[in-house]
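Shown next as C-alpha cells: one chain only, the form predicted on its own.
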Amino acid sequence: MLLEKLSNLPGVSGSEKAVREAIVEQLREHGLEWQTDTMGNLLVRKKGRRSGSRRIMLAAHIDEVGLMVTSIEKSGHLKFRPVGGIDSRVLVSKRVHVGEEQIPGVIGSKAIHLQKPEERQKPFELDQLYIDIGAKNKEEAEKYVQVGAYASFDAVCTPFGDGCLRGKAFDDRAGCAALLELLLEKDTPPFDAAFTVQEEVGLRGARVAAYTLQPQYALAVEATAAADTPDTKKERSSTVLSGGPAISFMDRTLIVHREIFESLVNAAEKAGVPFQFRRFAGGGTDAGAIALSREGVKAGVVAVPCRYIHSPCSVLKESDLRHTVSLLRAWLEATA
C-alpha cells in the first residue's frame, strides 16, 4: 500500500529526500516525467493536456513535523526544538530516529519518582526533555549525531481495528498517496502534481511550485484533524472518520474560491462519493500560498480526516482515503 510505504519514511520539513526519492521510484516505474526545483519540490506533469484546456494543479506536502537537535549535553543527551507544530505533552517516552543514519533514540524526562509534587501537576516544557541515544558522554554522542540533525518519530504504519490504519506523518503522506495514485492511473484527466516541501513551517514549497506551474485551478490534498473522540461534543467536531473526504470552505490562510467549493460538492454528489465539510476554520494549507501566486489562483482544499495529527501516531480510515481519490478523480473529470 502506497500510504504505508510513504508513512514509514523520515521526512521532517527541510529533510524530505527519502520521501521524494520513494515517489520518484514509483514515477520512474510507470514512465512518468518529473522535475525538482531549488526548494526540493517534486513536480510532475500528467500528459494529455489539450491546447486551451485549464491548467490544474494538485498539491500534497511531503514533509512532516519532527525535531531538530540544538545541542549535545556533557552527558551525551541531545537537546532539541520542534520543527512544525508539536504538542510537547505527546513527546515523553516516544521513540525517534536521529540523523541521516537513523540512529535510534528515545525522548526522556525526569522520572516521576524524582519529581517534586508541584512538578507532577503540569506537563513538561520542551526544555525539560531530551533525546537519549545511549551515549555515555558528549564525545561518544558526537560520533553519531551533530547539532542540526533531524529526528523523526519511530512508528510503523499498521492496519488495525475496523479498516483503520495507525502510523506517523499521515499529514500529509495520505495526501501524497492519493495524488500518486491518480498519477499512476492511465485514464486520469491531465493535471500538474506538486509534492511540496516545508509546508509545516510556513507553506514555503507550495509558493515556489505554484509560481512555476502557473495553475488556474488548484487543490491542496491534505489530512485534517478528526474530532470524533469522547472529549469533543458532536457540534464541535471538525470532521469524523468514515464520513468521507472533508471539503473546506475556509481556514486560517484561505477563503476557498466559491467556484472551486461548489464544483467539489457537485462532483461528489454526481459521482455518489460520500463527503463532509470541514467545520473548523483554523490551521492552514498549501492552498493559502497557491491562491496568492502570480495573478492569483482559484484554490480549494480536500482532506482526509485523521485523528491525532502532528503526533507520533495518527489514525485514519482506509475508506476515507479511497473516497478522497474518488472525489479528486471526479472533480478532475468535470474540471479539466
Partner chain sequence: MKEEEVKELVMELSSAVGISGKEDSAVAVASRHLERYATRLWRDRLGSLIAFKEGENPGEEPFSLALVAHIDEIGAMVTRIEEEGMLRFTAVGGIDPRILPGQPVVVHGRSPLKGVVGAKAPHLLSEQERREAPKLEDLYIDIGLSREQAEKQVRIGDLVSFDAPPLAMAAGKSIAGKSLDDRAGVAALIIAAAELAAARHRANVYFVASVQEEVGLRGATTAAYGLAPALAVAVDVTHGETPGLSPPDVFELGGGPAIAIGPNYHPALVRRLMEVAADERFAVQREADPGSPGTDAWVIQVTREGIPCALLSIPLRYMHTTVEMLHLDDLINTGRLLASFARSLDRPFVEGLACF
Contents of the next structure:
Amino acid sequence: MLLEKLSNLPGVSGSEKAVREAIVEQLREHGLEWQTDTMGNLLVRKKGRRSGSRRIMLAAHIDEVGLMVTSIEKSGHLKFRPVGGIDSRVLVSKRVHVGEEQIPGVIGSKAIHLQKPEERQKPFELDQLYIDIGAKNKEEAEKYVQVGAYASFDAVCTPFGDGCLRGKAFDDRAGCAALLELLLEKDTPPFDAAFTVQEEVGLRGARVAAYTLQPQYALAVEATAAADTPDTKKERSSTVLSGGPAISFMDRTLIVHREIFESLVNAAEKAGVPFQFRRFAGGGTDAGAIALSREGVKAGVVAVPCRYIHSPCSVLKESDLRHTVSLLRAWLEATA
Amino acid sequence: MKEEEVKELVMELSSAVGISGKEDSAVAVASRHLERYATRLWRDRLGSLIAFKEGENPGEEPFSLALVAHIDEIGAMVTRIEEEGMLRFTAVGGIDPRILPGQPVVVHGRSPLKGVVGAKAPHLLSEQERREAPKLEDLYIDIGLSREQAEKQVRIGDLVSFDAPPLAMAAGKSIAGKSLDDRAGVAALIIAAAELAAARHRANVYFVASVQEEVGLRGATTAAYGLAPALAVAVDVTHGETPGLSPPDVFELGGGPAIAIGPNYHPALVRRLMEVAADERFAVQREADPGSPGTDAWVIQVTREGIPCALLSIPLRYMHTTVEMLHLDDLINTGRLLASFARSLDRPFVEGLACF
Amino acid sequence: MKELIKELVEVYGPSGEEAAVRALIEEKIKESVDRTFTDSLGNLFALREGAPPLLMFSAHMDEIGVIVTHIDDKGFLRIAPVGGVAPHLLVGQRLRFKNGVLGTVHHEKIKELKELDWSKLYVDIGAADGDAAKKRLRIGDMACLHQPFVDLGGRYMAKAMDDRIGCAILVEVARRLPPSLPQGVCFVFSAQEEVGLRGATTAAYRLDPGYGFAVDVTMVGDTPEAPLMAVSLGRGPAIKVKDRSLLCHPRVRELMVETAEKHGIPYQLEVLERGGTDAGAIHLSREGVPSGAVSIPCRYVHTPSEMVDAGDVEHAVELIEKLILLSWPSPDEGWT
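Form predicted on its own done; form predicted in complex with its partner chain now:
Next comes the full complex, and the chain you just saw is listed first.
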C-alpha cells in the first residue's frame, strides 16, 4: 500500500530523491504529467473530469526529519546534527541508514554497567552521541561515508494492534499517500498537487511551489501530533487516534482562513466523515508559507493524527488516513 | 591579481565603514574596484551594489549567475545621551558585549568623533562585578564631551563603528581586523571579477555586494528578486580553528574555502564546485550544513520560483570581533574558484538544474 | 477625532478576525478616497489615485487576543495566545468573544509567579457545565481584551491603541487631504500584523509601492525604572530609525525629519530594541521598498490600558499629511 511504500523510503530534507521517484513512478503508470523545479518539488497539474472555478493547491511534503554527518572521528565514529526538529532523547539505541548506499549504522551509548548513577539521571546530549557504522578508524569509514551524508531512521512500516500502523516518517508520508490517492482517482475536479521538499527545515519548498502555481485556495495535507497518551492531560493532547482527520484553526505560521475552516467542517458534516479539531495553536505547516505567497492565498490544514511524530517510530490508524482522503475529496468537490 | 594587490584590497575594504543600513562608504570602495571590470554598476532600492559583466553565448539564450557577498558590518547605534555626556547604544547585528569594554570606536555624528567604550578601572571593581559578563545596556561610549557639547554633535540613531585598522600579521600570510565578515567575501568577488575580465565565459555575471545581511539577510532578499538569476553562489565566512573548538565546528586557515553541503545548496552546483576545484588543484574543505548557518544563500534559494544556490566560506577566526583573522591564500583561492566556476557554466548545465 | 478613536479601539478584532474593524473603517474612509478593496488575508486598501511613486501607509487593524483550544466538562476554557500576550497580564482580566460572550481569566494553583504559563491559565464564562459552554462557544473562537476607552484629560487610555490609533490617524489624514496630490497614496489597514506582519506582506506585493510607511505605536522610556529609551509621551510623534524588523531607509528618514522641522512639528527619534512593524514586511517586498515609520509613543503596550497623548496623535496626523504633500523622487534614486 502507498503509505507503506513511501514511508520506508529515505527522504531527509535536502535528499528527497527516492520518495520523489516512487511517486513519479505511480504518476507515470496512471498517465499523469508532472514537473520538478530547482528545489526538487514535484508538481502535478491535474486536469480532472470537469473544469474548475478556482485554482486549488494541495500540498504534502515528501521530506522527513533525519540526521546529517558533520565529521568523521579518528575512531571511525560519525558525528552528526539533526536535520529538522528532533528531540535528541529519542536517538539513543536506534538504527539508521546512512548515505546514498543506505549502509546500516547504530547510535550507541555507554553501556549501563559502566555508568555512574548520576549519569543516568540526565539525557544524552547531542554531542555525546555518534553513529557507528562498524569502521575501525577514520580511513575505513571514509570508504563508505562522506561528510554531508544524510542518515534516516531505520524502520519498517508494519500493521499492528487494531488497525494501526507503525513506522517512520508518517509526517508527512501519510499526507503524501492521501494526496497521491486523490491524484490517481479517475473522477475528481481539477487541482494542483505539490509534493514539496524541505518543509521540516522551514517550509522552504512550499514557498517556491506556491509562487509557481499561484493558487487561490490551498490546503496542506499533513500528519499532526496526537498525544492521547497517559503522560498528557486531555486538554493538551491536541488530537486523538480514531477521531478522524484533524482540522486546524491556527498554528504558529497560519491563522486558517475562516472560509476554508467553515468549508472543511461543512464538507465533513455533509459527507458524514468523522473529524476533529487540532486543539493546539503551535507548530507550522506548508500552508503558512503558501498563505503569504504573492498577493495572498486562502489556506488551511487537514492532518492525519499521529502519535510520536518526529521520532524513529510513529503510530497512526488506517481509518483516520482513509477518512482524510474522504474529507479532501468532499472538500474538493464543493470548492473547485 | 598579485598577492600584494590582494592584501591592499582586503585592508582597504576592512578599513571602510559600512554598518548595516548605511553602507555607503564601503560601497564606494567596492565600486571603485568593480567598475574596472564591469560594464554597468548600480545600487538597488535597499542599497545593494550590483556590477554587471556580460558573457558571450552566441546562438543560445543568455543566462545569468549572481555572485553575492555582503558588504555590511556589525556596529552600534546611539540610543540616548546621558547626563555625563556619555552615549548609550544598541547593537546593529550580533555583538558579544564582552568584547566591548575598552574598545576604541568612532561615532558618526555631524562629523566622525573618536570615542571609547567605557570600562571601570579594576581598582574600583567589586568581586561581584568582576565575575559577571557586561550586558549591553550597562555599557556606554565616552566621546570626551559634556552633555551640551554631545547634543550638538550627536543624535539618536547615529551609527558607531569600531576604530580598528587592519593588521598584516608577521607570521604567515594572515590579516586581522574588523569586518572581514564579509569584506573578505567582497574582496573575493573583486578577485573573481579581475580574473573574468581576462577570460571568456558564457554566463552573464552579476557581482552583488549585498546590504543588511547582519540584520536578517535583507539586501539579498530584494536583490535576488530583482535580478532573478538562473543560479547564485554566496560567499561568506566560516569559523576558523580556535583553541577549545574542533571540527566540524571549525576549519583550517590555509585549507581553502569551505564548500557547503546540505538542503540549502543545489547538489549539481556543489558537485561542479568540487570538480572545478579538483581540476585546478585548489584546496577546498567540506562543510556539512543541516540547516542554515545564516547566510544570504538561505534567502536566495527560496526567491520567486527558486534560485539554485551554493555557498563558499572563507575560514575566519574570532568572527564578529575587531580581530577577525584570515589567511590570504584562502581569499585568493576563493576568488579564483568563483571565476573558474563561472567559466565552466553553459546553457545545458543551467537547464539541468530543474531535473531531479 | 476622539470619537473616532473611541469607536475604533472598542471594536472586537483579534488577528484573523478583523471583519468588524474593517467594516467600520471602510464606512469612515470611503468618502475620502477614490476606491476601497480587500484581499484574501483581509487587508483593507483605501486608494487615492495618482502619479507614481505610490506611497503606501500601513496601520494594522488587528489586536492581540487569545484562542480557545479546549472546552472541558465543567465548562472552563483553555486558551493559547494570538500575538504577543504575556500570561501574567491576563490574570483577572475580562475577555470578550465575537458573539459578545464575556469571561474572566484565572490560573491553576501555583507556588510562584514564574510557574505561570499558558498551560496553567483558563477562562471562566460562567457556564454551568461543558455542554452549556459548548452552546455558546466553539474551539477556535477568539477573544480580545474587554476595556472601555477613557479620556484622562489630554491622554487617552484603552485596549487596542496598538494599532487602532494608527488606523484612526490614517482615517483622519485621508479626510484632510486636498483634492489634488503630487502622487498616489494607498492607506492600507492591514490584517494579522501581531502574528508576523502577514497582511502587510501580501498587501505590499499587490501594491508594489514606491515608498512604504508604517503608522504604529512605539514604547516609551518615561515611566518609573523603565528600560532605557529616549522616547516619551507628549514630545511629539516618533520618527523611527530602527527596530528589530527594519532599518529605516536613511533618505526616507532624512526627508521625514526635514518635513517635521520645516513645519514646526515636534518629533522624537526612535530606536526600538524589541518589536517590529508592517514596514519590516513592506521594505523587503519584491525588489525592495524604501521605507520608514511614524510611531505614536505609547505606555503599557500589549496591556488592557495602553496610553497615548492626544497632542502626539494630532501632530502625527499633521506630519503624515505633510509627507503626502511632498513630491517624492523615484525610489531608484535613493542612493545618489
